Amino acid sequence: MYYGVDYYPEHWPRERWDTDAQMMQQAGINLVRMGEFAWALLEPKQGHYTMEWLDEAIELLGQHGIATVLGTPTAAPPAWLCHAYPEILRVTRDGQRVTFGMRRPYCPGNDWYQQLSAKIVLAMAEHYGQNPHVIGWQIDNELGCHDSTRCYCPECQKRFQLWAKQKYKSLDALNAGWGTTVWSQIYTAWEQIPLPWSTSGASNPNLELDFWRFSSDQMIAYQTRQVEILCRQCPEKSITTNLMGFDFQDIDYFALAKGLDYVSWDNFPLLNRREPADTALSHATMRSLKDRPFWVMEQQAGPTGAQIMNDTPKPGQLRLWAYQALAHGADAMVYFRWRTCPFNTEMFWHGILDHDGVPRRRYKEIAQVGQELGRIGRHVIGGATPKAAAMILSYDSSFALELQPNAKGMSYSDLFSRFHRALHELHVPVDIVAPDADLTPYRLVVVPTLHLVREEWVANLERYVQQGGWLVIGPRSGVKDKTNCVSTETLPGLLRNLCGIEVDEYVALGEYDDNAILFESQTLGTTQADLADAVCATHVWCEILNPFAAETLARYTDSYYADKPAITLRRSDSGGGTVYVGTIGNNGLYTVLITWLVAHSRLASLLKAPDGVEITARERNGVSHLFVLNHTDQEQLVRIPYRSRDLISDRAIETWTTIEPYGVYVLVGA
């Protein structure tokens, strides 16, 4: 298994490359990632290339069993490259160029920039290819970052115009699709199509949704030119780039990662004060872009921040998320980073080790992963996430409601973040997948929300459910057409039929104001999961259900519109059915629901465990290894109802036992 850390040989004195050799190997570290924001002395002057420095260290970590990694230093252009070429910076929405001084200030479309980091790319392809310390490559660094996916200069707008021209055909058909006729915004050439600046006022949101859309297919572009060169003179490496969780999602991270021979991702647990299950979350949807392990290319090894530091992570914390990751499909784990860097930005975001260099307790935990990691790898590095549930990640519906997002408080990204919380909370495995996926794998399947619906789409969900799939959709789906206009049809639009329902009326009640809803007694009274006549909130949004097709599962108890349906069920003949929440609602609303559905979906929980206790599980020679994580900084009680055996101490866990705060086990069975 490859343990490593982002290394910076160029911030310190060449004396202090041994000693950070060592010490690394001592840690277990056999991967370094180097030279993504080098490339100031990588070419000093343009055409002028010097790169002995970096062949040394690679050559001197290299001697101790140190492979690396090296990133496209594309992220940081010198200032010499933004000086003789202003105009590959990137304009704000604002019409504001921005200036030198901050990493990924390009326009990624920008034909100057993309030849420049062509020839950077090249000469590094040609001088690394062969060389056997070098073992992959990262393409630039976090796609996307610091608001930079979207420019809007006088080359965007004639790329986006063309974009158009492409994808629309005619004008006829761009001018409906945008819905034009509105305040006289008919173009009748292709040149008159502008870019949703802020000058403008409110823009059209069908013209700039399709602007999100050029804007992530154009920074794919950009990296696929990148993969192309270094494919072509270095096929034998492999080849990523650092993505950034579920939260990012200005770019298609489906398609970005097309190209990728694998994805990795940076995880920064207490930059935002993530719960478990965020990171969770995070981490299935890197495994599932491509349905295969990742890496994690930027784990967290200390505090982070710039100007204010945010919370130190307690002992036992970082080996934690390291297991965190192992356990939902991590095959490599990269600390960010190997020393804390004195001066500029990031002086104040922790590495492994301090300013002062001097080894202390977040090393010597680093280096106890790295030596239990070492004995268990084997067991799991290539393993798989049993097949479970799954849950639909549309970038159209994303995109479409960041846009636009219909009431005070409603988020894409927080009611998906509910959906999956429930999930995660009852131990059920969980991939993450787009809405043409093949779903035949998954017994439940939940769709937080289709906000942007193609008939392809629902003609996906229909032939699962048909085959005796339970699918789950939740509010404000069925909205829009592939273009962003709003259906013409009775809501849900095109999923009417599959969910047997139509909204009658909805109500936007943004943050401020609530109702609450009751689950039916006689619908909901199982033996398996009885929740009868639970009572739960629900905020920002409501939807008046009208079934004609379907079953009532819970109705609304306050205001105008008490005792009317805000959940169905339709039931197919196979055996499964289609469940419509009509609201958005608290924390329980999810897992009461989500209880019930797992339930009747014949799914089952990997372990039942104490609030705070992770389990997840990977499979790997037809052998299951359970994880139990301890994400509390108490001690905790767990049942495992079966023999086994922890492979990180090689003891025998009997039926009740206790894991201590920030602990882990990884279960085999005896």
The other form holds:
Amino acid sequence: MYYGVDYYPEHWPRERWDTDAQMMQQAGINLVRMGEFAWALLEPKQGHYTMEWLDEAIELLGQHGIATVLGTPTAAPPAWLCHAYPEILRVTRDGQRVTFGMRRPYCPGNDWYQQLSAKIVLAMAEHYGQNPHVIGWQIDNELGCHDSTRCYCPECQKRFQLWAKQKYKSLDALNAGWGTTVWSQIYTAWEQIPLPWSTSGASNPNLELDFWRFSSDQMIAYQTRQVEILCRQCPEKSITTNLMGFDFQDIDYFALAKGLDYVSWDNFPLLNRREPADTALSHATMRSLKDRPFWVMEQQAGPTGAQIMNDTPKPGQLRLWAYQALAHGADAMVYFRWRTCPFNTEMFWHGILDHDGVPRRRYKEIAQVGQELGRIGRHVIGGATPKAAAMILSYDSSFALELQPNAKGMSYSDLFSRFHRALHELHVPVDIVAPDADLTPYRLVVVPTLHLVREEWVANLERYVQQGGWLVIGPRSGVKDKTNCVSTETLPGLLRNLCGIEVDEYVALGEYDDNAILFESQTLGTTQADLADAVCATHVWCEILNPFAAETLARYTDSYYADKPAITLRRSDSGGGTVYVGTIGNNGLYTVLITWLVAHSRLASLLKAPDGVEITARERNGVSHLFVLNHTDQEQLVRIPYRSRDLISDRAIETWTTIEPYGVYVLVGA
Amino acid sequence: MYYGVDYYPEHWPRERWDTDAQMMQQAGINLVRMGEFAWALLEPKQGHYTMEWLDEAIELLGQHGIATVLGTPTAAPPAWLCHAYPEILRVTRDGQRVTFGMRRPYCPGNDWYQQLSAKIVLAMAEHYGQNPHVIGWQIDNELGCHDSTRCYCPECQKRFQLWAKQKYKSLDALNAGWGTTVWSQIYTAWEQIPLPWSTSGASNPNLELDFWRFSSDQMIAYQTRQVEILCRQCPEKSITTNLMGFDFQDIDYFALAKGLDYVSWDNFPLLNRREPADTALSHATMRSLKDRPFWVMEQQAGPTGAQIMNDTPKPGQLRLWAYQALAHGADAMVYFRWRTCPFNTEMFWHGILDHDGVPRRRYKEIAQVGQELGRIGRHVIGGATPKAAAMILSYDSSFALELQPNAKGMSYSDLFSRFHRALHELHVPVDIVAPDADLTPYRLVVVPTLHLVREEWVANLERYVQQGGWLVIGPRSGVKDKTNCVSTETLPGLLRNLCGIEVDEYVALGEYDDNAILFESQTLGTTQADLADAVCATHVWCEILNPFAAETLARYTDSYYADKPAITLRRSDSGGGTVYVGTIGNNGLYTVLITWLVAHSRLASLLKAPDGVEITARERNGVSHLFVLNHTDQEQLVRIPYRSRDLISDRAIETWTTIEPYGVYVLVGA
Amino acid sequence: MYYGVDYYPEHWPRERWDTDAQMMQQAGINLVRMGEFAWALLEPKQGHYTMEWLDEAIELLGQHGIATVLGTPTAAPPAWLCHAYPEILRVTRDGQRVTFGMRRPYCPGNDWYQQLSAKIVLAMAEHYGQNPHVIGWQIDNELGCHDSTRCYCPECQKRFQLWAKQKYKSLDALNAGWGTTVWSQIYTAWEQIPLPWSTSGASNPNLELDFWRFSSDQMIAYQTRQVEILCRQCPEKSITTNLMGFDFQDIDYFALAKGLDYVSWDNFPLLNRREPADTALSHATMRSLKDRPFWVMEQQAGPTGAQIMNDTPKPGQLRLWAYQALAHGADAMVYFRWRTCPFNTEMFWHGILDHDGVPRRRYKEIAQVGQELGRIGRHVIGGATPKAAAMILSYDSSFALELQPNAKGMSYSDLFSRFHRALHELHVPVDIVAPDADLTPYRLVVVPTLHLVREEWVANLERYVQQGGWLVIGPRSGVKDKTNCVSTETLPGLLRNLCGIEVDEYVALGEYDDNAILFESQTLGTTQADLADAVCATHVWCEILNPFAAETLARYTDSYYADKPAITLRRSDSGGGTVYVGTIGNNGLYTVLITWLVAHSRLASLLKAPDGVEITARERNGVSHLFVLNHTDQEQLVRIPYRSRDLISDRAIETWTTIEPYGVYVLVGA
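For comparison with the form predicted on its own, would you give the structure of this protein in the form predicted in complex with another copy of the chain?
All chains and molecules follow, beginning with the one already shown.
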């Protein structure tokens, strides 16, 4: 199993490299990622390549049993390049051209920058294509980071006009799709089409959604150009790029992942004090993009920050996060970064070692994990997450809701996270799939919202339910068509039949008001006494449902629509059904609902566990590895209802067993 | 009585139009406004006009008994126009030229845009001048909306220099008026005069106030050019434009209204959760601009919003707002909009019908109102609001206080609203008049502040009090002269004699502190026990008054100026008097003060009523119609001290009568 | 003693001048500052000088015994100048060129502006060089105010490149110093070096710190050019400029002060509701810059503000502030301003007189002070503050921490203020000195943080402690080297030996968390029972210390580093020692620590006094004047443990004596 660090030999004197390599080896490190910001050192002047220093680093590390993933260095064009060709620099939404000084300053659609990128990538591919220590490539770095997906330069305007022409063929079709009869926006020539600059005021959301799609496409095309060179030059080396988890939604990651051999991503749990459930959601999303194990290419190793530092990982947390990644399908993990850089913007973004290079507790903890994974990793990696529940992720819906949140407090990520946490707390394995994915493997499919909907997606969902599947659909689904127009059919538009409801009216509660719902105990079934008669507060949004072919699961308690249906169920003949949730609730609402659905869809929780203890499974060659992860700073008591053994300690585990703060078990049946 | 909707046939297929027309007719709709954003469809390329579609819509609606008000479409120049002539686009305060994509992108002073506007207006006027279904015109749309009054383009700079030259004649006079001896700002050539761009830092408020006046003048001149064409071409058709109520104060509405046959305005009570009293204030302002009935040209019909939706009107509220408008002098009301548009920026700005065109509760409620108004409207419209109290609105003072609020928390609108609410709660009819208006008809005149003052205004007020009128003047009055310099006389400057006081000192409490006042029970008179010894908190601002020729009505209770006068009264020989209020108080202060003044000025409340029940009267041919409007969501009990009949239900009303939530009575004596 | 006002005769009619002069004289005013914004009146067109009006004002005032300090008027270039030469205008960080309309619009590095400045300064120097009433010069006005220190124009970019070339000699050295191996920022030509425009995103803090140093240097060079002209033309007249106290840290004031004869500064205690301790800190800083008495060139005289007014000084406060300035070393004070200007941006920035020119309570209070100082001033001025404690102010550390605060809530000024308040509350006289200052005179030296450190500074501190001094060093010291790189030695880097500790780990608490420390009673010594076992909350930042050659003074109470050292002491053989404080505490922490240190360093408090009563001493010719300043609005009881006399009232003072609200005593031994 690869266990690595992101390493920047170019930041340190040559005489330190040997010490670093030895310390890495001692910590069980067997992989480094290098080179992804080193363009200026690889091509110090245009067309003049100097790769000897990198050759030497690769060789030295190789001698210590450490393989290399090489980054193509295009995320940071050198000073000489930006000075010579300022036209390759991106333009922001307010019309200002970015100046040199940070990463990712380039316009991804700029043809000359694409050519310059191709040249350095080709040079590296030729140079390292046969190097035995180099096992693969990372393209660029965090494509889209620092709001770099969308460029508003005049050339992007022309490319967008061309993209729109290719999509709509005629101006009539475009004008229809964008609703340009409003406010005299009818375009009578392709050249008239603007970008959604901030100086336009509130933009046309139909146009802007297409601009976001264009921008996503353009970034992927930028990646593709590098993929093609690398595939041609060194077909046997794997290709990835480092993504940014579930939270980053500027690029359609399903489309971006297609060109990669495997997905990798950058995981910084403390950067925004992310909940463990939300880290789990990102792991699941990254795994699901290609439905295969992924890498963590940058794993948090210390406090992060540029001007301001964030939290320091507490003793045990680095180890816990390593196992959480492994539990969710990581086949390798690479810490960012080996040693904290003493200069420039990220001087407070800490690596395993502090600036002084002295090994301290973080090094020791990571070395412990390295030793453990050296023993047990091979039993786990390659293993798959059991197929149980799926959640549908639609970048189109995310785009549409970010452009127009509908109500103060509504966001795509928040809706997603609310449903996911309920599944997470019940320890139900979750895949994150596209709306057109094969849903057959799943007993339960959750659609937090399908705000923008296409006919083929609806057909896919209908097929799933007809075959006995259980489906949950959240509020504001079916509202938008593929050009981001509101449906002129009664809502939820194309989803009406599937759900058996119509939306009579909706109310944006915004930040001011709330309401509540009361679950119908009779409908839910009397066997689950704790769920019956549950009253759950609702916020932000309420739809008043007319269940023309559905049962009512919950009703509002308040305002002029008290007693009106809020959550409904249409059962299918094949034993499944579709639940429509017309509101946004507190956590309790999702717990009640998902608990009930898990039971009805005959899903089983992997295990019961106290709050804050995560349970995840990974199966390989018929052996299930159950990960028990204590995210709390307290000892917890867990009941394991079968005989099992902890793979890490190689100890038998009792039925009632304690788990230490931030502790981990990897259980196999005994 | 006209009862209408804003209709956009161009957004919908031709085959739907007939359904729409029928549904309108069934709801009692007899008027539509159309065309005000349809330039691109009326002139799809320069000089080529296509009005047949609009002819057809007008004719079809006419066949259903529905008349048309046509909007001139200049608020939304077409894409081809903005692409061909980018120089007509406005420049914002930070120097950026607006790009195409929203409404109102134009510089109102741009000569070429004025010519282009004139051409389309002329073409429409020629085409529709004789159309019997077209009863009038709306010029442009919401002049000044989206911060479009002030343009900072180089041509506006030149026009401002010219405007300043015409005003001041000499640079010496200008330099004196603007206080340019400060910081070496003396202008030695007209071309040196800048605009108050944000890049200038904190601007010279003397210059900036003149720039605001220039901008208001320039927008009115833009309107005038259209008025002249329309008057010439179709003299028998009425002309209006849709204003934005009391809250919008970027343009001098008294001046703008002069060129119109009647005022209309756009009323969205839930957009910012406006208090019913504040909607009443806007109605009163709009009525008073020409002292005659007005129209509501856009009346809220559903939730509003672009990215974010606001509140949904509750059952009964649409009807309530219709009667509130009628009560305050509306002779027609037009709902915005017929059907919710499924695309572009305002796709979440709801009309009477939802996107699916299905009639639901909002349609039914509006149809009910249509039916009611069809019966009773003719008894009410044309009627006048009784002359009782007036409030003086000075756009110069508003400009000056927006540029320099004096203290954190002070604003012109807030000061106005505080005084107005007290009058509103006492059910005193209020006109909103200019400082030079004839005040003879009123028993009480309230000046929330006359921050900027002119000699002729003071003379007007003095005349009023000498004739027995009662006048209240709020804090920070008399501070500024006509060029926005602070008076070098002791404050309140020109108002000293009128008020009989001098301001010894003032204290900006800002957001940190407060103080309180104690009313002098003896001065107020012992008969009103509930007002005596009232202590009211004061905020934001305290003036320490020296009443050299006035009585003290209230004194401060705290700080080093405890016991100093805060509110004073100078009685006139003719039985009236002037109250000066040197501070800003909680609601109680205004209630005490206005209650006392209403008694002293021998004004009578129309009726007593519980909190949240509004009482307003409209008189026609000697018959008074008393509107009882319940703005609460609770049933209320009202006492009607005389025999009366509800015009809507044609029922006799008992002395003690209940009024349902959001309910309405229109009472006439029985 | 000079007691003055800032006077603008050019704002007022000539006929008022005599009244002003008489009223000044009556109030004890014997100095005015004039002319510093009058360029447009002194040179109304280029090369044409009109100084007669100023001659007349100087002469008239001189006849009333009032001397003049003349300002060079370069802070406000005239309209004609900015219109003719727009290239002299500054460019902001976001790349926008400032437009005409406010003060300080110029680029201080612009050569043509420097020449234009030199011409007017020379003209004034020639004209007034022999005028007997003109006693000195103020250069420009508030250099750096309104963010005017740093200009981002293309010419400044070139000058910065040149400055960097002169500093680093070679690109290799520059690249090493700036850590440009990160993100391919290696500069291969000087012309590639950018400025830290906002459009660069998060900048390289190494580059940006140098840009701040360059900007400070450039502003000082601008000043120097004027100093040279004035010295040459009128060598016998004193030269100052008005600084902005401790709070302003964009310019290295130690360097700036070198060129001045004396320091003056502008003191507005209520502008941001400054604590009296913080005003004392500014006075001390200004005095210490040249270690000699200073002037207050603008002393608050009324409420301040442009659009919004701030607090009004309460009765007694103006007098109190006058004595506070005198107490801390002011030899003159000049009120801003004589009379409130009725126009332009500062029309609400109040002077002694209101707009109407009527003398009221502020005039009377200032006249009282004038009368008192006329009697007692000569006994005090020229006197020195006793040398007791020093605090080290490092502009480099301030720059570095402003660029990267390290943790949310950390700031250089805040750290400084926390330590200073403890000294202030113990009434210990404090000097504010540079890191390379001679520390011999002090018993105690406090370094709130030496975030950026140089070898020679460390040597200076080590020498001090070796000679028996007591030193306190705050957190995050020794982190940065002179090019703003983090030390690659274990922290506190160069300060390790001095402190006898290493930092094992650090934790940014940020705004979320806190911790606490427990002082070790045994280490502190049992004699001070009230300090023993003190628990003090800590915030923002915690360092876990390894005291390899130090005692532990306090330990953390919480989190995984509970019981780890937080504050340590390394005693020196010579009886002194170094305390290192690894965290940021509540006020109590500094009180405990400084109380203990004051005792150990054998410093004596001047006096004990209730909270809010300040005690400061000034010594002259062997006589100590003890200032007792009551900053509270309550009467306070003070114990004077020796026989004394109040210089102001010429009364004997009893042992237990009361002091009125905002009251003052100036005590001398009796």
